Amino acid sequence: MSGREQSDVIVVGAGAAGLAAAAALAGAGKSVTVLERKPYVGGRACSYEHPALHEIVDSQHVLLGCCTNLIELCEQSGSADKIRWYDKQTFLEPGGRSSTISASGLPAPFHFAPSFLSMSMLGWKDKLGMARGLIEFFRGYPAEDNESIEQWLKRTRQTELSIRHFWNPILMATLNDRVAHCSTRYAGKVFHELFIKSSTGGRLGIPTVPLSEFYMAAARLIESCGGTLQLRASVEAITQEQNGRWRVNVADTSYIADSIILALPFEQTQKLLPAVRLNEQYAGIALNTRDELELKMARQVHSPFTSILLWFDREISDLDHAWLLDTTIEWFFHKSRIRKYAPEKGSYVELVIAGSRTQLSMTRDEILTGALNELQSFFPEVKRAKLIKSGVLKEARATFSVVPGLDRFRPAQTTKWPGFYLAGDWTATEWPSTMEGAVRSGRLAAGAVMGDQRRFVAAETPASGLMRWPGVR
């Protein structure tokens, strides 16, 4: 080794989890080194220049008003002004008929009631069933995760139309998987936080800049507190020395620290675990702990995500975003409007297909042809506009599925190896696979390093309106 760098904590991974952990620790006075194998930050929520398109591309990620830890990190790092917030959401049916959801002046939990009552995409029978279902989440969400949302939809007698036009779109967007694969515990959390608990939890926030640029603000915050970020730093080995400190080998440099946080997706953590070597004092627990962690990670399941990127010569809609119903595409994002591109740059659109297992085996042309045909049924201007260029991004490992029974296989951030911690949305956060879950995991890991696990965790969105009354929740 040609160099040895020393710090209090090494964080492996500069995604949302790693950046959140490092920012918390650096802000608390710890010396922190962040190692990231890619040439940019953001992890799965990253952006990069596409070699064929010559455009900075990313897959769309959003925030919600209930994402208190992510919002706080953005405020601390100075990227909060790079979020555009929306209080109204539009649902489009083929042919162009639209319904909107927006909070009224009524107190929670009735703030969305006028919007629900006026939805043309649903009939009265559908709306009554929805009300019956939402009442189940007034007091929160289930403590156990043994029921699928598919079973819950049947148990609460939801109509086929309400499933197609409300329950399924919301769940696909937030949990990125089919109802048969999602636990009612996490679906319940989504509906409680977004539609019941407060009038602000369901606000939609969309970054107005490419994602790596968005998260680079957190990296600069770390550096302003004395931390170090090393890009293109691929970890080769992790060793606990005889004095209990951890050594991480990267190319011709070794990094030494009292503690290490692996802030990686579960499949990358799984690959790296065999490269962890403990000293003689803890060798006896090394094998059992590694086996236990590998067993838990083996129970994690990926859910894919496909983005279709389209550049037209003119605007095809005056909407910034919309839910697209009764189609393969779940969500439409007008990124040129969201990011306020000059009109002469045309119309840049991203279409999202969540839980896109079928698309993994399809060709680019098959996906693109189908998406354009479906898009025309919502926006007639597509037929008149010229498609300048296009791209398809398939993320086979976009998220993990919150399948029923998964909770007992989500590991804590603290391990049995002294000074060795885990972070990532897949760890035990009480949240599904979201950027908020990732940031929470990083902050929980940082708190564990400091001896107080919840030290850096922001309070959840407070209840408002009638939901503040004793006995309501």
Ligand SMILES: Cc1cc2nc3c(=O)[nH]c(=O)nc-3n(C[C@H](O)[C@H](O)[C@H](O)COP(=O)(O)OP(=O)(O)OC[C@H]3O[C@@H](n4cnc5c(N)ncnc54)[C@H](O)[C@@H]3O)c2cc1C
Second form
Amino acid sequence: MSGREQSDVIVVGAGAAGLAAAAALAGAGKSVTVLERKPYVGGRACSYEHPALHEIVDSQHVLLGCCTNLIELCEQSGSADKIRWYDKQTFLEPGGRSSTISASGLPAPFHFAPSFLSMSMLGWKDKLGMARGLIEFFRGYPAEDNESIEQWLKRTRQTELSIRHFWNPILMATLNDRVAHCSTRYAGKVFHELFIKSSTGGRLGIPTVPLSEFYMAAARLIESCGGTLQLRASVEAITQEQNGRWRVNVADTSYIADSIILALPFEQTQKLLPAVRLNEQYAGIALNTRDELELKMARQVHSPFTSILLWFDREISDLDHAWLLDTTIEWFFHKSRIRKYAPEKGSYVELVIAGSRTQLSMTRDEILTGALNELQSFFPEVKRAKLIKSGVLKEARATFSVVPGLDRFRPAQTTKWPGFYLAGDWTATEWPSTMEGAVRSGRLAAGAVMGDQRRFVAAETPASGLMRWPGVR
Ligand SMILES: Cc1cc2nc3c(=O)[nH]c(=O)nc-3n(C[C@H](O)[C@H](O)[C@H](O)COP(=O)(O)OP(=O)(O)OC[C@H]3O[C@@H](n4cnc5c(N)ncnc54)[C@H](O)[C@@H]3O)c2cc1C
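Return one more block: the form predicted together with the ligand, after the form predicted on its own shown previously.
Below: every chain and molecule of the assembly, starting with the one above.
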């Protein structure tokens, strides 16, 4: 061992959770070391140079107005101006008919009412059913997570068209899985926060720079507060020393700290957990805790995500983004417009297929051919445009699914092992698998290290309009 680095806290993983934890702790005066096995930050929300395309690529990530912790982290680290906010969303049907949704001047919860009433993609019967359904989330969302949203859609007699043109697209985009796999608790949270509670919670934010560049701002914030970020540092084992401190060996350096936060996805935590060695004093509680955590992790399920990247020789649409209805592709992102590239450079587009289990076994060409055919029915210019290059990114382990009954199996950030904490979107945050959930988990873990778990957690989006009245909520 040639080096021995001492700090107050080691954070393993530089995804949104790890960066948020480290930024909070470094800002509070703790010395922090972040160890990340990849050569870049951002974790699942990362960008990298694609070896065949020779382009910096990423899978589209969006945030919403209600992501208060992520927004606050961006403000603190100086990347908030790298988010473009959209107040209007467009839903396209094959053939090009469009419906839009945007907040009106009416007070919440009626701010979207004029848009809903004028949407041509839905009929009166569909809209009445939707209004009846949304009323269930007026005061919030269920405390229990045992009902699936599929059961809820049946129970509240939602029409087939409203499921196809509204409920399904919104749920796939926010929860990244089919309705049978998602609990009403999390779906209700989405509908309450986005459509009811305030007129700002549903604003759509899209990073305008590649994701690792976006998250690098948080890494710089950590370093400016005296923290250290070590890339290409894969943690394979963790040892608790006799004095209770934690030690991690990476290459020829030994990192030692009072506390350690594992900010990893559940499957990586599952891998590393057997390699955590506790000192004799805690050996008794070691087994129980390990068993309990392993049981919880065994209940987590992945849901995949597929991105299709297309570079055309001309602009194929003047929209920045759109929901595509009645098709395999769920979302269209016009990255060249979002990032303000010169229109003469053509269109750089990303098509998104959420919860893409079927695509996992399809070839790149099959996915690409299907996507291009579908795209033509929304944007006729695609037929005339030349496709310069294309790529397909499949993420088999993109997110965890908020399956009914999952809450009992999402572990707290504090464990029974003194100084040993967990973070990551899958831990108990009351959020689905999102960057906001990850940032919350990191901040909760950081707070736990400081002895005050909620110390770094940002306030929720305030209720607005009529929703501010206590009698209404
Ligand atoms: C394709 C795709 C699209 C998505 N779209 C959205 C979206 O639009 N909006 C949204 O909010 N969320 C979206 N998500 C989900 C979001 O990316 C995640 O919820 C979030 O980034 C999880 O962050 P995390 O820090 O918990 O975990 P991760 O991002 O997985 O970070 C864990 C980090 O730990 C590192 N690591 C793992 N093992 C080790 C080890 N042994 N030693 C050192 N380092 C290690 C990893 O390299 C990684 O950097 C999407 C995810 C994917 C994959």
